[in-house]
Each structure stands twice: as C-alpha cells, then as structure tokens.
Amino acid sequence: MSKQIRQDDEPRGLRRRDVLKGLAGAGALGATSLPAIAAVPSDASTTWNQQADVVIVGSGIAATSAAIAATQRGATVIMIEKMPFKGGTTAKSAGVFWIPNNPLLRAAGVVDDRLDALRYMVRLAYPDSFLPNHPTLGAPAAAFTLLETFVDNASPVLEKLMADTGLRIIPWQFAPDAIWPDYYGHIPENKVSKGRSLVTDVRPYPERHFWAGGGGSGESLLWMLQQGFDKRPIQMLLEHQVLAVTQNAAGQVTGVVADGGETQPIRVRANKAVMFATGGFTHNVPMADGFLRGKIWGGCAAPGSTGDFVGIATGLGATLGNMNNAWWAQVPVEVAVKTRSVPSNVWSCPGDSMLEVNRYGVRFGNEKVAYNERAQLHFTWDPVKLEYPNQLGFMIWDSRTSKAYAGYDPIPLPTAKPAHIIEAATLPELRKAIEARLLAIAPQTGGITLAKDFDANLQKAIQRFNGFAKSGKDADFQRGGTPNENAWQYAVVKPAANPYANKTMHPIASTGPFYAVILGAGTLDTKGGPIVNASGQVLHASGQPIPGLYGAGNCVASPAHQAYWGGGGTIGPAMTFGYLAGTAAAAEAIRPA
C-alpha cells in the first residue's frame, strides 16, 4: 500500500527522491519521462489502493485552487505529486497573480472595463490577427471564449478563495506605495495600466516579506490557500508519478495508475473525474527541442515539469495546442547546462552601466524590455550567415554597477563568487575569459565562439551606448522608455545615484574591472498541451470532451497564447481555470469503474 502524506509530514525515504531529483539534470531527461501507455482498462473487478471523488495530479496553484473548489462542492480529493515536495513551480515563484477587475481596483474606484481588458489581452496574445472591432477581436473563436471566461471569472474566483481560505491580498509593488504597472501598460489598448497584479498580504509576517510593501512569494500564496487543508477531505501523495489513467468500457476516465516506488504501481480510483495540473515540459529536452520556437537552455520551472500529461492525453485522442510558446525568460547558460532547473531566471538585466551583446560584440536589443520578449531575441535567424547570432548573449557591466546593484541577480553580492560570473581587469582580458568559458561549454553549445571583430565592435557598442546614457535617449532600442522597465530598475536594490535623465543608463567606465555572464533563452515554463474548454475538460480530436478528464495550468494549451500581460500572467489564469475545473469535476456524476 502507498503511504498517505499529510501536509505537515516529511516525505519518506531517499530512494524515490534521488531518482526524481535527477530529473533536474540536463542529461537526465528524455522521451522516457513520458508514460509508456496512456490508459489501462478498469472494471468492477479492479482493485483500487485509494479512492476519492476527484483525483488531482499536481500540487501547484492550479491543483490547489481545484482542490479547494472541489471540496467546496462536497467532493473528496486526492492530490498526487511526483516530486518529494509539494507546490510545483508555484512554490519557486515570486507569487504574483494577474487578475483583471479585481476587488482592490474596484475599491479604489478604478473601472476595468471588460471589453477594454479583452482588447489588451488579445492585442498581445494574437498580434498578427488583432482587430479591435471584430466580434472576437481577431482571435480564434475557441480561444476568445477562454479569454472571456478568464476575464469574467478571475475576480469572482479570487474572492471565493479569499472568503474560504486564509488568502489576503495587496497590490504588487516595486517600492513602498508604488504599484507595479502591467508589462505593456504603455500601449494604447491598455486602459488600466496598473493594479491588476496582486500578491499575498503577509505584512503581519515579516519573515515572509518578499516584495515591497509586505508582499509574499509563491510559497506564501500556497501557504495561505492551504491553511485548513487538514480540515478538508483532501489527501496528498508525494513521490508518486502518474503513469497512465484508467478507463472503463465506455471510455470514461475512472482513475490513475501511479508509481510510488512500491513493488507494483498503485491504482487510485476517481469516482467522478481526474484533473491534471502537472506543469509544462521545460525539462523534457526532446519535447522542448521538438516543439518550442527556439533553443532553450532550461528554466526555473520545478524539476518535475517534464510534460507527462502530453503523452497521456494524446494517447487518449486529445489535440495539442500552443506547443511552440512558453513563458519566456533568460537564464545564465553556464548554470543551466549543469542544472536545467535553474534557481531563478533573469527577470531584468540589472544595472545602468551595463549592456548585452552577441558573439559579434553588437547590442541586439533593449536589455530592460519585459523578460518574455527579451528572451525571444535569442531566436533571431540570420538568413545570410545562416546562424542564430544571438543564441548566446553576453551581459557586460563595470565596477559601478557591480557595487550599486550587488545582489540583483545575476549580479552577485560582494562576498559571493559564483562560478558563472566572469571577471577581468580589462575588456580584452574579459573577452579572453569569455572565450575560455565558451570552450568549456562547447559540447553543449555546438561550439559557439566570439567573432574576430568582437573587441572592436564591443568598443563601438560601449561608445555608442555611453552617448545614449548621457543624452537620456536610447536611439537604437528605446531602453528605459516604458513604466515597466523603470519599475524593474530598483525592484531589488536601493536607487543608485545617477545624474543622467534616464535612470536605466549610465556611461560604462573606461577602466576595469569588468564583469560578464553568458545568457540564453529559457522559460518560467512552457504553456502548451492538450486543448481544453472553458470548464477545463480535455477535448478529443473530434471536438468532444474526453469523459472524466480535466486539465489546467501549464500542462494544457494556454489561452494567453504568446502573451504575458503582466506580473502574475501565469498564476492568475492557472488559479482561475484550476478553480473552474475543480468545480466542474466535482459536479460530475459518479462513473462506473
């Protein structure tokens, strides 16, 4: 029999834990991380090791929200998590959730009009087809229905969770009383430029302070939501990987088969439905290489984000969607090639006397632009040279930025000497040090090297950048031109003295020491998978729901498509659609085994 894990229990043993921790390594992942079969038959004679009305696979925000919703409607729940710890990527996250027309906006008298919100969302999700006066604003009809569902339900779901759990909220702030803007609050389609991004209110708990103003992290979000779990009919199994679902003769999903390290896999009966909220496929290298629009080196997703649900759902006839998109962000490449599940992404290239160049020593973008867009600069293809010139970027900074922005990742604290930070007394010596690092990781990069004219081009780039810093205007990439860029500038450190008008730029010193880090594309996680409807039901290729199968979060096709609307653009929809899926699953009739 499997061991039941309570919320306050320690996970058992090391054997299973050691295997699962290996999933974080760059070389440990492959097609074998997908289940060998999608479904096994069940009938009246099947022996079940555990049973509940709703079985939820995963333990992050979508799974937690679903479990609360299901129990609010009288259902019993078993949550199954394959890692030795609960919380998934949510527990690693900064804990921000993006909620249009939320109660704090309304209390402040801010009108977040439904159609205006949808226009902003579709403008970013489907920029190639956006039509502001079209019935679906140019989005595909099914996708628009999901976006409408989110706008209509995000705040009501949040308020229901607040009424029934310990969840308390405040606006996301980059400084005390300074509310963070949407990432694209400056574009015409955004009529409410700030206040949609929220965090947990942990002001009474100083040890939990993560953001300015007493905002909490993702771990605090789960902590608040899971207060009282021991009083709900919820059981949790850790260190159990779901290998397949079970189906009765009518093709209805009736439970799951899970490997918990026992002699035989266990069967868990779902009287009503099974819901997956298992994360994306960032850490499944063949899937990431095969589906995503460009090369990624890793990401901050939990190590268990290996796309397990894709194999199960397609084996049941589900259609996949949005598999080429992700929640993009840069990663330090030297860290990612060793451990694909990096501790954190690079949210903003910190500093003012800092720039980023490619292998030619040429600036290739706005170092401060929103991370979702900045990471995609690495995917640029040069059709003449037949290469990806920006596949690796080199963030370079001087002593001023090293001191003023110490501790703003990836710039280390003065006492820290992380191996992936490169230091040299002069720029030519920095180039030699970078080349040595590139040689060391050549087996993972395909042998990318610096161009012969790197030194000359870097000097030109710095000279040009310094002119922009003094004038206050970046004529090439408009650095510092949006509210979001300026919010990130001092989000982690105290404002540095800068006599120039544009606080995101300061002339780079002519003398060393100089520093560098190698950056590449990564993800918070992917956001493609089986297509679902507004209730979270997984759709068969025929367009009909697969009976008894639900999904939410990063393991399904995201209605955000390519967009990242603002801070918490991942957690907000996952919380909402997880809750809706849990509600619908609990309302199902009991299915015969």
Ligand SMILES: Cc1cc2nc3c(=O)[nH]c(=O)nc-3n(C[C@H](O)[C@H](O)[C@H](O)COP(=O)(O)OP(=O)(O)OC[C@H]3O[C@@H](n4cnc5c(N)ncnc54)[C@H](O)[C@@H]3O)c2cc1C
The other form holds:
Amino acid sequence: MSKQIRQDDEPRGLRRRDVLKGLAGAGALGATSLPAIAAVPSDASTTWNQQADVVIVGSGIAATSAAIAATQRGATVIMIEKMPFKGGTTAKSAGVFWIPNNPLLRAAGVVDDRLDALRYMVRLAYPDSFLPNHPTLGAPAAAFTLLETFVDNASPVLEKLMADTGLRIIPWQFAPDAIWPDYYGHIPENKVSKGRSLVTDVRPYPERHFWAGGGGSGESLLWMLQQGFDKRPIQMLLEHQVLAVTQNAAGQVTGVVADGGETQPIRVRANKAVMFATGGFTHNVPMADGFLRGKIWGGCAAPGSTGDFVGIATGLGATLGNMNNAWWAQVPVEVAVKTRSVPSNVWSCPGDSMLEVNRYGVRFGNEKVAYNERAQLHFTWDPVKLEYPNQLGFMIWDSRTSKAYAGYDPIPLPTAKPAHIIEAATLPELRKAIEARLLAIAPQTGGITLAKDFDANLQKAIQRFNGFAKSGKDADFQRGGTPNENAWQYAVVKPAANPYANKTMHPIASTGPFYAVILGAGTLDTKGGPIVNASGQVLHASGQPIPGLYGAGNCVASPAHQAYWGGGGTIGPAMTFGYLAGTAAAAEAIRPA
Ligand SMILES: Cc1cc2nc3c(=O)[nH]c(=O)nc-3n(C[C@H](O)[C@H](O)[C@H](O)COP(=O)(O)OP(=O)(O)OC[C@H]3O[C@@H](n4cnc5c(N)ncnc54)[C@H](O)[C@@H]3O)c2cc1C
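Can I get the form predicted in complex with this ligand as well, since the one above is the form predicted alone?
Every chain and every other molecule in the complex is listed next, the one we just looked at coming first.
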C-alpha cells in the first residue's frame, strides 16, 4: 500500500491553498492563468500514492488512443481525469474522425494520393505561404513533418485501433447513402472530395444512432474503444486534477502531482513517461483573451478545457505554438455569457428564408460556409470606424424557416421557448427586442448597440437577398455554392420543399412573425500549446525533447494550424497522434525516480 503524503512533506507552492491562490492571482491580474508551480523534485525517497509505466492525463480521444497503444505494448497505465465523468469534449462531440486514405476509401477503389492529401492540408493550414511544388509545400519544416506523420499514420493507426478493439467504421453521411464532402471538397487542391470523414459504426445499436446510416457520436466512439479497458492494465482515476509533474535530478519527468480533494495532493509515479491529453484552453478566460486572435464568447468544449498543460509545460521550458488559432464556430452569445461551455455551437445557420446581419443591418458573409471560417467573420476590424463591426451577428428568419427547420439548432422546436431566441410580429419590433437584449448583456459586450440605420439597411439586405434567392445566385457571398453547404442544408430529417434553384435560399416573408438569435465567435476548443515532435515528445526551447513528457490532442500545438480540413478534422489527428505518443511512451526505459 502506498503511503499518504503528509502536509509538512509538501514544498511551499504545492500546497493546495498555494496552488489555488496562484491561479486566482493570475486571473485577477488579467495575466494568462498559470499554475503556481510546474514541477516538483522527486528522488529515491519520494513517497508515491500510485504508480504505472505510463501516466496519461485526460480521458478524451487522445488519451484513450494513447492508453490502448501503450497497453498493446505491455505497459501499465493510469489515466487521470479531473472531472467526475470521463470523456472530455470528445464525449460531447459528434464523433466524426477525418482519416485520409482510409480503409473504406481504398475498398471503394478511391486513390487518396499522399502528396495530393498533403497539398490540400497545407493549402488550408498555411494559405499565406502555400507553394504546391516546394519540398514542404510552403509549410514550416517542423509542422510539415507532423503533417506527413499524420498522413502516413492516420489510417494505419485507425486500422490498429480496429484490430485492438471492437471499433468498426462507416462513412459520415448527411442522409442515407449520401457521404458528407470535405468542407473544402470544391477547391482544386482537393482530389478526394468525400469519404475521408468517418464515424463509429453503431448500426447494431439503434439507441446509439446519431448520424444518418447508423453512425455514432463521440460518446459511442469512446464507448467502443474503451469496451476492453477492464481487460487491459488501465486504471482510471476520476476527479483528480493534475497540478504539476515530478522531475528527478536529471530533469526527467517521473510522475505527476494531482489534487483530488484529499488533505494533500497525491503523487502518481510514471515509471516511463507522462502524457498530457488535457484539451484546449477555451474556458480559461485570461488565456483565451490573451492568446486567441479574436474575441470568443465561449464554446462547446467541455468545462475541463482550461489550458492546464500550458502552464506546466512552459514551466518546464517548453515552447508554445499555434496559440492564436482554434477550431472556430459561432455560439449563441446570450447563452455563452451565462454559461461559457455552451451545450453546442451553431454548425450551420439552418433554414433558407434566413440571413445574418451585423449591427448596421448589413449582411457580412455567407451564412452557410463551414463553421470554422464563418466564425472568423466576427474578427473583422474596421480601421476607419475603429471597431469590430461584426463582433455580434444577428441571424434573422421568418415563419417558414421557423416551422420547416424547427429543432435544427439554434431554431427551436415549436414546443420549446429558449430565452435566447427573440420573436416579434414585425421587423421594427424585432429590432426593438434585439436592442433590449443587447442592453441586458451590455456589461459583457462593452455596450454594443444597433446602429441608427439598422432598420433601413435590414430592409435593403432582405430585398437584395430575396432577389438572390429567386435567381439562385448570391452575388455578394456565393451562398450555397459548394457541396458542403448543401450537405448541411440536407442534414435535417425533412428539408423544406423549395421551388428555387439554390436550395439554401428562399425569399424572406414580408410579414411576421420574425425571429432572431445573437451570434458571436466561439470554439469547439483551442489547438495551441507546447510544440511536440512526431512521437508526441514535448520539446524544450532548446529543441530537445523534455525527457519523459508527451502530449497529444488539443493541449499541444496542432500542425493543422488554421485549417479545419473536414468533419472529424480535430478527432482524426488527436486519435493518430495520441496513439503514436502512447506507443513511444511505452517504449521508453524505466527512469529512476
Ligand atoms: C458538440 C461538439 C461536437 C464536436 N464534434 C466533433 C466531430 O464530430 N469531429 C471532430 O473532429 N471534433 C468534434 N468536436 C471537437 C472534438 O470533440 C475535440 O476537438 C476533441 O475531442 C478533443 O480531444 P482531446 O483528447 O484533445 O481532449 P478532450 O476530449 O477535451 O479531453 C481532455 C480531458 O482532459 C481533462 N483534463 C484537463 N485538464 C486536466 C488536468 N489538469 N488533470 C486531469 N484531467 C484534465 C479534461 O477534463 C478532459 O476530460 C466537437 C466538439 C463538440 C463540443
């Protein structure tokens, strides 16, 4: 039996109250919130409460994939999760994973060429430096190595997971037998426009059906992967927040210190390595405000995404990367200002007789374009007016869309009356109702109001939009011009009959009722953190790995940079790099404490 750590054994800074004080202080100063201490020393006399070969922090997809890989190679594993429930954002997710050259594509005879896949990925990840014939395609060399690692390993890892567990896959479908395209399947660099996005095959389990054709959610993905966990040497420790790592005299990471509400934080020994898979920092307000390249109001990431690894890794000398990017999506602002971890994001603005305008009543973008790009419209800076004119967007729809797309978030079911949906009989009354809502959230928005000419501009915007709907061509923002936009339009049980050529647009009625929701930028989660190599080893500023320290998933710098290649663009890489990190961690030699 392991001994309990006594209060007076604890170095100053590690005591529970000191750590909490440190966190509170950083937040109050508006600085990025970092723990009071990143590492504590260990040696042969250290008392450990628990031990395993590999300690994995987190319990989402990167952690789960790593745990399977490590135990496949004979290692024992302790997974430590700070929440009372396992799964993190992964368990909340829709469970799609993006895997180039996957077994289903190959079985269908589709050639997903390595270089073509890389060109598509770099074109979107590094649009400002993309060079199609350059050795790294214009990406930074280290990031390109990671992208190559992903392309080369994504399918082999998936196939190993399928062999190691009961995981089965089917294509991600928006309607029965209709495979979802990549989000940018239409650009010339995309040579395989659909079929890279996969979901868990839960056809035998009707209660788990989440997608058309019997595909499962993120919870089902984890359920299937974790089914054999009781037969593997994996122990799950819930409700323990890892606060710091332990380091021996040689600077090697030897374990972690975790707080589970005991009188003192516990120490967990990692004979070989510690791997962090702790998600992003969406819910750490100082970090999100300090690092991201635009204001976010929140996001659907699980509440545990508070960037804990950023402070720990930088305390050990790691270099951070990609801290300004996130997996972006719009959120309902009135929900987010109350609960930063919103239930879900606005994936597509649903409906056809619907548009979105800014505080001037002016349409500012394509309401159907992929969520990662649409959310970034909120960051536009007006250098003359010295403001972010689109910081808040107002999605407005009529009775037709309200009825035909009911239940397709954020449009509520007729029986539901969510407080953040605004309803009025006429457009001027809708404007007044929006103004009242803006007043109520003024303390959080800095007092954003509607402009004086909102009514007149909105009338003009609707008139122009209605013309586009009738002609089928959106001359301003090309709404409905890509397969992905149309797929989202049909991802409802019964898309409304629409007599016009472009099914994403229908004229907005001249009479009420009208509806609105206030939208702003948010995330699925962030994707910046310490820089890692292809094995998931966290790199010191010197460029050398920090011995015994690994990371994968949203807690480390993503080589996707600003890209979101297609449905599953976050889980696919997290699954792949988690597995590679778990494999490498299990292969490490045992380190002295
Ligand atoms: C509604 C929704 C739908 C989505 N759909 C998709 C989709 O279909 N496809 C896709 O690719 N992506 C999707 N995403 C995004 C995706 O879920 C995440 O990007 C991905 O699952 C992150 O995996 P991860 O392993 O990096 O982290 P997570 O799954 O977030 O796991 C991190 C875990 O670490 C724990 N943790 C954090 N700090 C500590 C600490 N100090 N000590 C102990 N534990 C800690 C957290 O509590 C959490 O449980 C969706 C997200 C949401 C919310």
